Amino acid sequence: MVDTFIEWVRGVLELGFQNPELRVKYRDLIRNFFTAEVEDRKANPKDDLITALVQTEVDGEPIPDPMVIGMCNLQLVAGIDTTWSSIGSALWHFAGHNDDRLRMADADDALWDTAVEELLRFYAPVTMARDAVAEVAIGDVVIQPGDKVLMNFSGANHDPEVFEDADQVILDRQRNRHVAFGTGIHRCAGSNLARMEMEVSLKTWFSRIPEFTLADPEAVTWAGGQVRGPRILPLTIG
């Protein structure tokens, strides 16, 4: 189902995000969907993911059908559309800075270790949103409580107070302590398989294509909102 999953979280994230009506339509294909594996599971238990949320419980109970479903949820949206963004987001980097490129054509692990969390830092596709809980003053304005804030990991990620050249791309950065996954108690669960995720398809690719070029910097797109990255991403191989 890999193509209609790919529909789907396009539909919420990219395509619904100026068209609530789209965004609703997606988002209850994918809730529909899985209330229908969640059903499928009680009576048909198998080695999955699924059925080991079904038969979990916490504190004597079995973990309410509308949080298994959000799990779920959460597994398909935040699982494509943030890793493929952040691949897409170094590949661009890399057709249009061609030291980096070079440099890393002919990388050895431990640099690759570093360019994988710089660029994770300088490109971090992800703004998460919650609800204040109590008043806070961020300059002039106050949020109140229930006021819904974005949480710009990006721009805390640039912060020059934090990081060194904090504007520049350094593949061997040492000290890296950025926010590109959140912090706290619900930091990404799958910070580390998107680490790997993201080192192998792109030691994968210079392995294959080490020289490529931005065929057409004009005709890049970037999808905005709550996940950033590019779309279209035309390159000369060679």
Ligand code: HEM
Second form
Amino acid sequence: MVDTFIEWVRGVLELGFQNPELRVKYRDLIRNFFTAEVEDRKANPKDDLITALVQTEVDGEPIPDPMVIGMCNLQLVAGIDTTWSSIGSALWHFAGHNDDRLRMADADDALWDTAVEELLRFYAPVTMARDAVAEVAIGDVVIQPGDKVLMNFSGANHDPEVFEDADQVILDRQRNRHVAFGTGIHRCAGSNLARMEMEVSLKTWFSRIPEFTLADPEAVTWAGGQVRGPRILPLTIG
Ligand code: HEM
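Show the form predicted in complex with protoporphyrin IX containing FE, please, because up to now only the form predicted alone has appeared in this conversation.
Starting with the chain above, the whole complex follows.
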């Protein structure tokens, strides 16, 4: 269902970003799909995540259906939009930075590992939010209970007090405790899958298309909203 999932996620996040009717339409398509999948797993258990969620008990009670459906929805959306954004940002970076592109064209595994981490730090595609439950002072700002707070992971990843030469991409950066996947109990559940997807896709790209540049830098478009990455990226290949 790859093509269908892509259409739904684009519908919710891109088209739906400025068009509430489309957002509702695609949200309902996803919700109805998972509602049917949950019913199906109750009748026909399989060896998969939805079955595990349906069969899990918390404090002796099954997880309520709306929560299971919500988790499935999050898994789908969180797994698609994030990785195509981080892979897109990486391609944009290499297309515009010849030295880094040439370096990756014959990189070993150790360099790929640090490069993926550094691209995650630098381009940190995801921004999350919280509802504050207690008063907290950060510098001169006092956050009140009930305030909505955007957590600027990308800003934290460019903190010069934590990262040496924070505004430079250093592909072999050794110490890199970035927060592109968040921090705390809601830290990204798919972080290692995401790292693997980035590494596999970029390695495969470089093995087939080692030479590429931006065809028209002005034509590149970037997604707005909570997940940032290029959406139109014209490249000249070869
Ligand atoms: C480069 C790719 C990705 C980035 C940058 C990213 C980033 C994040 C961030 C910042 C959060 C929120 C952390 C917080 O609220 O404190 C998050 C949560 C989450 N991510 Fe990812 N993510 C990526 C890929 C994925 C993938 C591939 C999956 C699954 C297939 C996934 C599943 C989730 C889930 C389920 C949560 C919610 C965890 C919770 O609330 O307990 N993510 N991710």
